[in-house]
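The data below hold one chain only, encoded as structure tokens and taken in the form predicted alone.
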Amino acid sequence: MQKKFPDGFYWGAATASYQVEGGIENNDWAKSALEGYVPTCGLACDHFNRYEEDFDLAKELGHNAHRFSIEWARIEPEEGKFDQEAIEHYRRVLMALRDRGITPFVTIWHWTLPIWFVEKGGWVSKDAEGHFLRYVSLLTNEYEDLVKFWVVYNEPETPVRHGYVIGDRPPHHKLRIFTALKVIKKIAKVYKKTYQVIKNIDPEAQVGFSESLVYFEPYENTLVNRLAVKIIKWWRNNPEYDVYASNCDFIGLQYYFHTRVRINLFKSKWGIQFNDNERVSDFGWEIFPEGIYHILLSLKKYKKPIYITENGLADADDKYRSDFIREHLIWCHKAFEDGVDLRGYLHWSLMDNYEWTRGFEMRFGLIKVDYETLERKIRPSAYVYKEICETNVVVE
């Protein structure tokens, strides 16, 4: 059975500066690279020199949509000093999609902060605010006439529980719980400023934040499940996403994960479960496309237009990621007849990249990249992915 997405829907694929474009040595995980926390970035995909070849590869797939971010420390190297060629530079990039009719769906901030910044206190750091909003209103001033979506940040909420609890990204502080409470309320406040900076200027831009969201839900209906899943859910899918449901003229969602929740009170070593899981991606997440029409669903309550920002999976061989999207997009659509304003997907990623702690070692990409010499090559998925972008239809 065929099911038909609306005309005008946003077909495309996403990428983040950091992770493709190569060459950044001055932002936090630069250093922490050098520190020997992370794997090291280096030259990547070397997206920053060959944006135009891949941008026609994403022509020929169809996309008519692409989401990227711009690198805050190629912007701002010092603090207050802007460099003219870094912004000339995303001038060219969003020149190249426009040519291509390719609408960009610019991120603010990917995760990457300049090192000036970080040493200043990062997002602690009392200036932060007004360091950010000076860093936005050059963007949307420089900016105005090629971007119409800005989204703000990139989901918020994972780079402080993996930076100040779990400890495994900058600044890698453990257990710092209410430290990262107040650092997510903190960044809250500081986007429902930075909706009304970007609005003043450009009162026609669509302004809104993309957050990845998990459908949790508990493996027996008791009530140490339910509460179970309540509190987790509360923390994981951020406990100030109301705001900026609330400050937004679109939300975008990120969508990978599918949790069951299980307490076991009467085993030897007291703990939480999580899922059984089968089909999985080379990460070991769980694929459960049945998820996105649920997470969709409950974001239906803002009344606010809904992009699907990323969905995606690593998988090197390509074996699962043409059904993959399929499946997902079978639910969206389901999720769109049950009345959410969807209005656009885009796959994570567009091609292979660096991913973060994991360095090169996942591929996610739609476009295989070899390391060694650079090389694009198309997925056979891509061409799947292809056919639904040129038609506006999925098949059941």
Contents of the next structure:
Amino acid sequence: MQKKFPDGFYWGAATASYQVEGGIENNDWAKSALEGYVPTCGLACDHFNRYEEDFDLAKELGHNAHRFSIEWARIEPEEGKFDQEAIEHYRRVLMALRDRGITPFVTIWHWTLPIWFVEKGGWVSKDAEGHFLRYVSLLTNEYEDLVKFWVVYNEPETPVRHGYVIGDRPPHHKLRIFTALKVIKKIAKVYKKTYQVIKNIDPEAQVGFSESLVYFEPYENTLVNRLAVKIIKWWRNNPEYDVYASNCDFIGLQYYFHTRVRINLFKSKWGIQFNDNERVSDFGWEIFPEGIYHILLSLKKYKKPIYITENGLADADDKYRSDFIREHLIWCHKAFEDGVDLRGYLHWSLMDNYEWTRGFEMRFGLIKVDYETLERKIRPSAYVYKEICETNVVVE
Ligand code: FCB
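What does the same protein look like in the form predicted in complex with ligand FCB, given that the last one was the form predicted alone?
Everything in the complex follows now, all chains and molecules, and the chain you saw is the first one.
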């Protein structure tokens, strides 16, 4: 059966500056790599120099939208000093997309921060808001003519959870739960102001955010499990989610995870995650397409347009990717039929890239990258997706 998406639907893929560009040495992740905490990123895909070639491939693959992020450390390498060459670079990137008829979704902060900013205390510092808003004003003024969709933050709670509680990402603090909650709140407050700053400069801009939402279910439907789901969901799906979803022109949804929660000390198997599903990605993440439907329905109450700003899997052999995309889109279409205002799907990722603490091992790309030669090779699943992008139809 053919499932048709609405006219004007955005189809494409996403990337993030640090993960693909290469040559970024002045952000907190590069510093952490030097200190031996996380893998080195180095040249990555050299997308910084090869963006035109990469956008040619996106066009060939039928994409009409592309999400990418601007690297703050390039634009503002020193506090208050903007780099004109970097500003021009991203203008050229935006023009390259425009020339190919591809609509940009521009992420302003995709986790990496300039070293000068973190040395001043990062988000904890009292000046953080002023610094961020100055950077945002600059971007909006510079690119107003080329950008309609601004994604202010990518998953704002993730770097805080990992950076202040788990400790595996910068700034590598552990178990600072109260600080983490404070930072999560502060970042949300800055978001609200950012929304206004962008709208004041460009009232036509569409301003939103991206958050990864986990589809939680109780393993058995008991009161204890249901309660546990509530608490875990509150923490994991961003305690400030309502602030974002109530102050935006669109919601960006990233869907990767399904988690079953079981609190039963008398069972030998208890905890917060069970993989009953045989199909898992190279990362070990369960493939559970139905979850995207439930999450989409849960967002209906905000009455905002929704874009899937990320959804994808690590699959070096391209074994599951075609089915993964098709099945998720069938569930997306069902959500659309059930009244969800879904307007676009951006797959993670256009090409293989630096997967944060896992380095280059996990391969999320529609396009395979050979890190020795930097040669790009389109994976078969990308052609399956191309057909969907070009026809606006997914076949069940
Ligand atoms: C998301 C991140 C993105 C990428 C994917 C796999 O949480 O936003 O950069 O790492 O996961």
